[in-house]
Structure formats: structure tokens, C-alpha cells
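To begin, one chain is listed below as C-alpha cells, in the form predicted alone.
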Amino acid sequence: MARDLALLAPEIAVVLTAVGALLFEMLRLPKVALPFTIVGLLVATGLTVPLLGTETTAFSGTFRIDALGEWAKLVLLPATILSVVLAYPEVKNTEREGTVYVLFSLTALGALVLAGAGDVMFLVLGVLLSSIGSFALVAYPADDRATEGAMKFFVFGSVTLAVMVFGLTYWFGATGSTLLSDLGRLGAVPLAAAFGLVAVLVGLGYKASLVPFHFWAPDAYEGAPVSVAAFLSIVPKVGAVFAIAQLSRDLPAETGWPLAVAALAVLSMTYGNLAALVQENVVRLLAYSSIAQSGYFLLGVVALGESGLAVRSLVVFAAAYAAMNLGAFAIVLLAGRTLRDFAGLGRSRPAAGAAMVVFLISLVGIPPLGGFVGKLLLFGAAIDAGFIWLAVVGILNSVVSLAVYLRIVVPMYGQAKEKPDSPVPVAAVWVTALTFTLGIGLAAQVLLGQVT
């Protein structure tokens, strides 16, 4: 039992700083809960690293210690603690300021138990978990629009979520156990093994918001606080898509998954692609590249267990999306929510309109930054598994997306007008993003030793 708690210290860190938050939000102190949440995280985020290279599992084989779960914390709990730090100015002296700090906290802690996922029961924790939490976020604002895309979000997700669980039935009862080391069985059960797979599809599909499961994705990232669905976009999404790759470890080949995800690879990219391009929202535009962004990510998930690449690349691109997207949303805080509040950024915001447009040529994969280095190693990988049209797919669907991020970029320097300033959160949050966007594309060498 020690050995076992010892190994989950980071989340039992996650845990504890969940409910003191809580604590001085029962007292009525919401700005100690901002830095006691900042630093719990970081302390979380101190505890994994003693643990990267370990390869084991805790409570008997529930719950995985590997390179994808240690990692998926090094990405998303920093990624938690920068938009903690973003929501502040957007929650300041509200009436529930220290809740949305809790909810962070929990939904976080949601998309770790995902990430390290050894047993179909965590597949279903980490589902509500992280569904809970970004349901109450969502909604936070309390007006029309966050009403509306919180309630799609929570109907949607509870569809989705009792779909998996009746799917999952059917694993259990075809293989007599809920581990996902034990999914080998199911190559002799295939009918058992389609209805599982396409029931898990559509639960953790929900989550990463990847095609056809995405629509509940626009509609609350616009409702959403910048923030919120700066965190949205990245934290559930990426604890999803780790989880379908622990999934796919198990899972044999007979079952048929390879050509399902990858099959889901290409709608997300495509269909992403072509609706950002007709977006005026920007809020909305950055939820329809999310979308395109986890069909690239499933890239790498189809190689596992065929190329070496695999597990690189899906680390690589989550920590280099991680960076780009909250930096994005991070400009859109500071400069509006329409292509028309973009109109001369880059001239009257010099820095924050050059970070914008690396953010955004950093989506697109443009060398050296790290966008580029997380795509080559995705291509690179599917190419290792002999899913080459699945990255030609992915490489056009990359130029097409060039011409959605060119809509933000081309007004931005048009004729200046007058911008606010921007609050010291906003400006720390993209300055680090750029700092890791520009680190990663230009340290991938030496990153790429360190990921086993």
C-alpha cells in the first residue's frame, strides 16, 4: 500500500490541493486560494519528476506508472497552473472566485487519472471527473450564452459517458476482467470487441472532441469564460487521447482499432479545418482547430506498438500544443473575441502580436518551432506504421490550415487603433507559452532523449 501511494503522490498532491482550496474558499479568502492552487500544482508537477523512466503499475495493475502518464502530468499540470493564473483577471472578486480554482484543480485531476488509465473503471472516473468540473466552468459566467453551451456540454457528455459504460459490458463480460492488460482476450470475441471499441470511441471521442462527437465544443468554449476554454482545449482533451493510447496498447489488432481511429483522424483534421475557416468568432475558430488538432494527435496513437516514434511524438505534440493554445487564448483575453477586435494588433501591440503569430504558424507546423517538431514526429510515425495516406491526409490538411490562422494574422496588421493593456496574468501566460512554444521546436533534441 505504501509502495502504491508513494507512486500516485503527484495526484494525491492534486487531491490535497483541491480541497484546501476548497477550505479558503469556505472561509471567504479566494486570494489565498489562487497561490496555495499555484503552488500545489507546482509541487505536484516536483513529485512526478522522480518517477520519469519508471515503467510499473499501482494497485494491482489498475492504474499505470509509464512514460505516457508521467509525462501527460509534466504537460498538464503546468498547463493547469498557467490558466489558473489566466482566469484570475477574467474571476476576480466574483462571487465564487475560489471555486473555479477547486474546479481546475478536479477536472485536472480527471484528465490525470485518464492519462494513467490500467482498468476500464479509471476510463469511467476519469471521464466524470474531468466532465464535472468543465461542466460547473463552463457555466460559471451565469448568463445566457455560457447557460446554453453548458447545458449542450452536460447533455452531450452524459449520452456519451452512459454509452461507454453499456459498451464497456461488453469487454468485461467477454474477457471476465476490467483491466485493460487483459483486452488481449477479446481477439476471440469480435462482435463483443466492435461494440466496446465504438462505445470507448464515443465516451473519450467526447472528451478529445473529435469528430463526430464534437459538437458540444463551439458552443461552450464561446460560452466560457477565455480561460476556461483555454483549459478546455487542452487539459480534458489531452488526458482523452493519452487514454484511448493506453487503450490501443492492449487492444489486438483483430479488433480492428487502427482503422477506426485513424478513420477519426481524418474527419477531425478535415472537418476542423474547413468550419474554422468560416468562423468570425475567434473563440469559436480556435475550438474548431482544437478539434483538427486532436486528429493529429491520433496520428500517433495508430502507431503504437509499430514505430518508436509513438509515444515521442504524442509527448512532444501535446507539450507543444499545451504552449501554443494557451498562448493563443491568452491574446484573445487580451485583445477581443472577434477577427474585427484583432484589427491592428500587431501594430499597437508589437510583442503581443508577434507571440500571436508564432502561436499560430506553431499550430500550422512551420519549422523551428515546436508545432513542426510535434507534427514531424506524428507523420513520421504513422508513416513507421505504414499509414502513409494517413499522413499525407494530415500534411494537407496543415497547408488548408494555414489559410484559417492567415484570417487572424492579416488583420492584425492593418491600420493600429488604441488596445487596452494588458494584466500582468495575461502577459506572464503568453510570454511563458512563447518561451515553451520557441524552446521545444529549438531544444527537440535533447527533448526527445528524454522521452523513452
Given for the second form:
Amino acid sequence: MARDLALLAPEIAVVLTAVGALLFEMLRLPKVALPFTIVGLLVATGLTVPLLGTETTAFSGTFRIDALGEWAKLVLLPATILSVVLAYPEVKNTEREGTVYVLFSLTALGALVLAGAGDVMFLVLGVLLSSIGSFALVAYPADDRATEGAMKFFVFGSVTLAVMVFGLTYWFGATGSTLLSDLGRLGAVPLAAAFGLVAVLVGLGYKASLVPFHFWAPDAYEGAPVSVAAFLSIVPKVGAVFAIAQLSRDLPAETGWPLAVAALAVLSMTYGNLAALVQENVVRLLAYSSIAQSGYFLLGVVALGESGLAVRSLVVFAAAYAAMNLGAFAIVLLAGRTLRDFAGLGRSRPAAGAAMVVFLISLVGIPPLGGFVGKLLLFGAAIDAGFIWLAVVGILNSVVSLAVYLRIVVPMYGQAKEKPDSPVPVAAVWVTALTFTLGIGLAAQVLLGQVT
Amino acid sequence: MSAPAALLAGALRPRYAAPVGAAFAALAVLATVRGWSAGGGTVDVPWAPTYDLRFTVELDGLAVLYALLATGIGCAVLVYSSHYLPLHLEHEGRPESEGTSFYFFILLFMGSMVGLAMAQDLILLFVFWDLTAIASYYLIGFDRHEEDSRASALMALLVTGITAVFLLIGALMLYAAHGTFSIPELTRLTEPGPLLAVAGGLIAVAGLAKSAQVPFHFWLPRAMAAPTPVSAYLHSAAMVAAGVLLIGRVYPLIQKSDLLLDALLVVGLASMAVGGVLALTRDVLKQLLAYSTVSQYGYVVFMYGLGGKYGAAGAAFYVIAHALSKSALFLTAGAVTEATGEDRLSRLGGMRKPLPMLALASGLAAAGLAALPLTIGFFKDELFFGAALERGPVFSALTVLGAALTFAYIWRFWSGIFLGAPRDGACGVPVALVAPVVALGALVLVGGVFVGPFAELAVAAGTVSYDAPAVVEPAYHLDARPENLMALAAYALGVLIVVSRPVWSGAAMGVSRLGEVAGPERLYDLTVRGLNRFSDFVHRAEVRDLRSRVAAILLPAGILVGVGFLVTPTEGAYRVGEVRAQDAPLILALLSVAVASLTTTITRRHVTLALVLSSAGFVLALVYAFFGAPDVALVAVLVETILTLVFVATLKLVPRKVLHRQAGLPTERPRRKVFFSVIAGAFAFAVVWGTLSQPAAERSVADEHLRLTPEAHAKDAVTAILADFRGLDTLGEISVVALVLLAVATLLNAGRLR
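Please give the corresponding structure for the form predicted together with its partner chain, as opposed to the form predicted alone shown earlier.
What follows is the whole complex; the chain from before opens it.
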């Protein structure tokens, strides 16, 4: 028991952070809740470092402490911290400022539970935890757009969760166990296996906003505060993708999961990029782009078990994706939500403009930035696993995505408008994100050496 | 060797003033020459060695040639633009400060071009390749307030960018087969075969598109929307040259496949013909030069296609000679337009009077392109003919025809500007606009007399491409050898074409018109527009009401399950059981659930809907009781009761008017909704049937739990499971409930942000 609890130290730290922040909020001290959350999450990140390299499970196999779970903490907790910092200028001096930070922590906890899930109950739990907090975060501004987005998000989330639980009961019925490691027994019952797989892909696909379960994402992102949109596009998504990876490792190949996942990857990449091409609202554009990026993630999932690169590629891309996407959203918070707001940004705020260009071309996957290294590894893993066609589709999509992101870059160097304000927290977030985007690209070898 | 690299790194930094830029370019030229005389060198820095990513550059023959072109002509162009650009911006009514980005991008382009020339690794090559594409996008679209200029820039970017992906795919194919991206190593490892042909072909397509070869040629004339110095640089010495540079770089691979060589021959010939004929029809100066570039690079590709040492070295020499002449001609066009304000041949003439130096210098350049003796161009044609002679009379005839076409359109260009009756309104142009042309013209002449150094460069470059010593010795021979005869024939034919202009002009215009109607440019337009329309359609399809979103979950899920069925064997999976008498109450209960569910689809009143739903729930609880699970049934009854109460209470809160209006709304697209539900229902039915037909799984977990319950000091299994076996889950569920409460509390009192 004690050993199990020690292994869960980072998660426990996150829970305590949330509880502590909530206490400060109850004492009407939101100004303390914010630094407390940041420090608490930093401590949780720090507690993860000694776990690196451990490959074990806790609580009789229901929770996994492995490379995916550990790196999810190392990537997602800092991303949560940055989102919280980003949220501060947006929600400060509102009625429930402190609870926003609490919701961030708890939603991140849901993502961590997903990333380390070793049991189907944890999949359900993770989706629940990461969804409920997100509904409230999206609805927080309490205006029409936010309410509409949150409502759609809520209905969509509830239905997909119901479908997922329904399908998981078939797996339980067929294998007599809720452990993911027992999924190997599914080979004998193909029908239940297939239905359960579909249901799980629906539930986790909704969380990772994969096409065709992505419909909530653009509306929710558009209605939510920018910091929440940034958070939603990274933390729950990466958690869900890692959960799909945890699950796929144990599924017998005869269920056909690699093909199903590959099909979702193609759909997500292509659809996300094509839909992003016509968006006028930068938040919606980034929403579709993040849908496409989840498709790239799946390239690494498909290669699991076939290629030694798969886990590394997922981790490296997750780190790069978190940095560059967070950075892009931070600049959106600085500049404004429509393409028109970006006109002349490169002239009025040259540093922020240059940073935005870096984030966007890193999203395309141009060397030597983090996005390139991540994508290269993903494509390499897919090719290794014999999915050359999938890698080719991915590369072609990267080309289309260049056109998507250029739509933001081009007006940035047009006629300058008035100079937008640049609050210190926002600047701090994009500078950090920029450092990581560049660092992951240039020091790829160091990072790769750490991931086992 | 590190000197040029370091200097170029310096040049990459945004140096805003033209003189500084030019100085950097000049320094880079010197550094390259010094690096070359020191015997070349290699820089090899590992980047992510585990995955064979390294930064390898080497200053070999090919690299020196293109690096010298890029920096040398770049230097001339920078001097030219230091005076041209302020004038240009003044015409456009833009502040002078906007010129700074021009210098930045042109230096960025120069730097990446040198990097491209020296790269020995396919991935590194790809990186620099994309950098040149991006820099060119900004340079071509420099006049960004003009719609046409932006569209042209995007076209150039898309054509060269999309084909760049072919380069990457080809590189990945070679890597998958041989485990390296390094070109010299690949040369050693590859064997002729389909893999090499496909991979090499893909790489060659990238090169051909960048060199504006048929059928990718259409972006080049459009790119003439760029300011003149950009055209002079990108479209004579840099961007288009990058394409043949790539072909020269991977030529050791390409020449192993006869199929690819033949393909190069065909593409080269087609480009020579299309470019040459269209150049004869164009009136706008820069358009004429653009098509001439298409045709001239057609020669280069043709020579690579011919192969052999003459092919490889000749192609390299041709690139030098062409770049010198063509950039001079572009700069001439810019200067003339600057002096007169006219950019059409039909409105120009007699410029030799006001601009004698320019006339002389550009005359030299034109003579170089037309391959007259005493210019460097003569040798380019000598090698060209020599390469063709190795392959037989048909090719020789074709080359003569091509050279004649060149002669004709260059004469048209030069005589159109400088000869004929003088026009009014011409003013002088600054020295800085003429000096670079004079310098380039002088180089053309010097090359025609002392061909040695140029030939040496070409031989070195050709040796790299040919992967064996490619020694050729261009020289003047005053005898009746075939090359000389062919040159004479070309001049004669060229004069004939010029003289017989009325005879063929109609036909040439026809070809040009045909290209506009059915050419690849139209295809490009259609593709781009189609893609946009599809994207719009997808967007519209998505913005619909909430119910269609729910359908959007059920339908794909249903389809996925259906696909799952098709791929899994279902034989024996479906069994029809027997109905026994004691099952009658169960069937009755299930039937009433079905009736209740159907009723929900027709009722319009909200309260009825809530009640019907809850009645279905209560009957299901009854079904649990039948199956011997009274505790589950009890929980279900409790949950249903609470839910019904909450439902009714919520409805009470909503104003009656709103409910009434909602109930009165017609159902949108009812048929479609029925279709969706039938699909989702059918697949759910199939799944349930299939699962129930399976024998029940062994009850391993349940038995285990029952066995362990006493050990956990619990009185019943449920408690033991909740508090002990699945304690962590329970904790998680508790936090979920807490989170829900927190979320609700937050929302009840949320802050307005905007």
C-alpha cells in the first residue's frame, strides 16, 4: 500500500494542490490560490522526476507507472501551470477566480489518470474528471457564446461517455476483468471486442477531438476564455491520446485496431487541415489545427508494438505540441481572436510576431523546431511499423497545413494597426513556450536519451 | 572552409542597408573562392545521430559553382537594387523603410542557396530547399498590396512546396531501403531498379518544378510580378537554378536509371520548345525573359538527359553562361522600364541613343545567350552540340533547332529595345543601374576569350554529378568540325526565323492561346478552387443544430461497428434461442419498454416526454428484478425516481411560453433523422444479439471477489469491492462527485469576462 501511494505521489500532490487552492478560495484569498496552484503543480512535476525509468503498476495493476504516464506528467503539469498563468489576466477580479485554478488542477488530474490508465474503470474516471472540469471552465465567462459552447460540449461529452461505458461492459463481459492487461483474451470473442473498441474510440476520440467526434471542439474553444482553449487543446487531448496508446498495447492485433486508428488518423489530419483553411477566427482555426495534430499523434499510436520509436515519438511530439500550441494561444490572447486582429502584429510587436511565426512553422513541422523533430519521429515510427502510406498522407497534410498557418502569418506583416497590450503573464508564457519549442528542436538528442 | 559558413551566418542576420548586404555578398564570394582554392572541405555536425540526422556540408565542385553564382550575381543584384528599390518604392507610394525586409529576404535566400549547394544530405537539402521557397514567397510577393502579386507568390510557393514533398518522399524511400540520407553513401549503395527509378523520379520532379520545366513552368511567368531585381536573381541564378542543382546533386543516382534519363530528355525538349515558342509571342519584356528561362533550363535538363561526361559538365557550364547573361538581361529590362515607364516591346525602341552603355553591355549578354563567338555563350553551345553529337543525328538536329529559337527570341528582345526609331520621354538612368549590367556583360565577354577558369569550374561540378572525371575542353577551333557547322546552321536558322516572322506569328499565338485554355496553369486554378470549395462545404456541414451533433456520434459509431462486422467472422455467432413459458412476463416488460421508447420519438409535450422516459426506466428496473438482481433493481428505481423528479422540477422552472414554442416547432429533416436512428439501432441490435449468442464468460473475477470478501473483513462483496478491491476507483469517483459540485457552484456564480 505504502509503495503504491509513493508511486502515486505526483497525482496526490495535484489533488492536494487543488484542495489547498480551494481552501484559499473559500477564505476569499484568490491571490494566494494562484501561487499555491503554481507551486503545488511544480512540486508534482518535481515528484515525477525520480520516478523516471520506473516500469511498474500500482493498485494491483490498475494504474501504470511507465514512460507514457511519467512523461505525460512531465509535459502536462508544466502545460497546466502555463495555462493557469495565462488564465490569470483573463479571470482576475472575477467572482470565482480561485475555483478556476482548482478546476484546472482537477482537469489536469483527469488527463494524468487517462495517460496512466491500466484499467477500463480508469478510462471512464479519467474522461469524467477531465470533462466535468472542462465544461465548467468553458462556461465560466457566462455569456452567450460561452454558454452555447459549453452546452454543446456537455451534450456531446455525455453521449459519448454513455456510448463508451456501454461498450466497455462488453469487454468486461467478454474477458471477465476490467484490467487492460487482460484484453488479450478478447481474441476469442471478436464481436464484443469490435464493439468495445468502437465504443472506446468514441469516448477517447471525443476527448482527443478526433474526427468524427470533434464537433464540440471549435465551438467550445471559441466560447471559452483563450487560456481554457489552450488548456483543452493540450492537456485532456494528450491524456486521451496516451490512453489510446495504453489500450492499444494490450489489444490483440486481430481486433483490427491498427487499421481503425490509422483510419481515424487520416480523417482527423485531412479534415482538420481542410476545415482550418477557411476559418476567419484564429481560435477556431487553431481548434481545427489541433484536431489535425491529434491525427498526427495517432501515427505514433499505430506503430506501438511494431516500432521501438513509437513511445518516444509520442512523448517528443507531445512535448513539442504542448509548447508550440500553448505559445500560439498565448499570442492569440495578446493580439485578438480574429485574423483581422493579427494585421500588422509583426510590426507593432516584432518579438511576439516572430514568436508566433516560430510557433506556427513549428506546427507545420519545419526544421529545426520542436514540431519537426516530433513529426519526423512519428513518421519514422509509422514507416517502421509498415504504415508507409499513412506517413505519406501525414506528409501531404503537413503541406496543406503550411497554407493554413500562412493565413495567420501573412497579415501579420501587413499595415500595422494600434499596438496591443502585452500583460506580463502572457509574455512570460510565450517566452517559456518559445524556449521549449526551440529547445526541443535543437536538443532533440538529449530528450530522446531520456525517454526509454 | 568554415570561413564561408561563418560569413554566411553573418549575412543571414537582418542587415538592413543595401551596401552592407552587398559587402557581405562580396565577402561571401571571396570566402567561397578561397575555400575552393584551399581544396574544399567538409563540415559534419551530428544533430540527432540516433536517427541519422546530421548537418553535413561539403564545398565540392558543384557547391562552388552554385555558391559562386548565388553570391556573385547576388552581389551585382544588390548593388543594382540599392538604387532601383528606392525608385520602385517611390512609384508605389510606400515608405522607404519597407525596403529593409527586401534585403533581409534576399540575403536569407542567398544564405539558404549556398547551404543548398553545399548540403550532402537529403534531409538537409530539403531544409534549405524549403527555406529558399519561403524566402522566395516573400520576395515575389514583395508588392503585397497587389492582389496579383500575392497570388503569384502563393502559386510559386505551392508549386515548389508541394513538389518539395516529393523530394522528401523520395528521400524517405531511399532511407527505408538503404538506411542513410547521405548522397555519397547512397551513390555507393543503390542498385538500378524500380525503387531507384521511383525515388529518383520523385526527387527529379521536385527539381524540375523548381526549374520551371514543363508541365510545372506556369509559375515562372506569373512570378514576374516581383520587382525586377528579384526576377533577375531568383529567376536566373538562384531559385530556378536550385532545381538543376538538385538534379546535378542526385545525378549519380539518376544516371543509374535509363528510364529517368529518357524522361529528362523528354521534359527538357518539351520545355525548350514550349519556352522558346512562347518567348517569341510575348510582348512584355520580363514575360519574354521568363519563357526564355524556361526554355534555357530545358537545355540544361536535356543535357543531363543526354548523359555522359559532356552532358554532366556541359550542363554545369551552361548554367554559368546562362546565369551571367540572363541576369544581365533582366537588369536591362528593369533599367529600361525605369527610364521610360514602358514594359512592352511594342512600345519601346531606339534606346541605343539615350543609353549607349546599357545597349552595349546588354548586347554582349544577349550575344552570350545567342551563343555568338567571343562570348562565353559560344562554348555553352559547343558543349551542348558536343553532348548531342554523342547521341546521334536526331538529337543533333533538335539541338540546332533549339539554338536557333534562342537566337531568334533574343534578337527580338534586344533589337526591340535598342534598335528602331527612338521614342520620346526617355530619361537617363543612374549609374548603379547600368554598372552591374556592364560588369556582367564584361564577364560574358571575358568568358568568351579566357574560358579556362569557367571551364575548370564546370568540369569540377560535372565530375561531382557524373561521379567520375568529366574532362571537357571547350576551345575555339577554326575548322569545319561538326560543332562549328551546327553553330553556323543555328545562326542561319535563327536569322531565318527572325526574317519570316509574319509567316509563323499566327501559329505561335495559337499555341500560346491553347496553353491558356488547356494548360497546367488552368489545372492548378481548378485544383485550388476545388479545394477551397470543399473546405467551405465541410465548414457548412458542421455548423448545424445540436441534434445532428448527437447523430454525428451515433452514425460514425454505427458505421465503425458495421465495418468491424464485415472484417470479423460471424459464422455461428448468431443463435436464436427458444422462448419458454416462464419468460412471458419478461417479454411483456421488454415490449412495454420498446413502446415507451417509440413514444418518446412522437411526443411533443415536454412533461409527457419526461414521464414516458421514466416509465421505460421503471420497467427496466423490473427486468433486473426478474434476472435475480433485486438490489440492482432497487438502485435503478431510486435513480429513476430522483431523475424524474429533477426533470419535472426543471421543466417547472422553464417559462411555459418557451416550452410551448419549442413543442410547436416542426422537426427538421425528419427522414434523415429516422435514417440515422435506424442505422444506429440496427448496429446496436446486431451487437447485442451477437454478444448474447456467445456462451457466458467464466466468472473469474466475481468468484475471486467472493472468496476474498471475508479476508477484507467485510460483510458483503459489494462493500469489499467498493472499499477495498477497487478502493482507488472509489476515491476517484468521489473526486468526480466533488468536482461536479464544485463546477456547479462555480457556474452558479461565474464572473463575466467580456
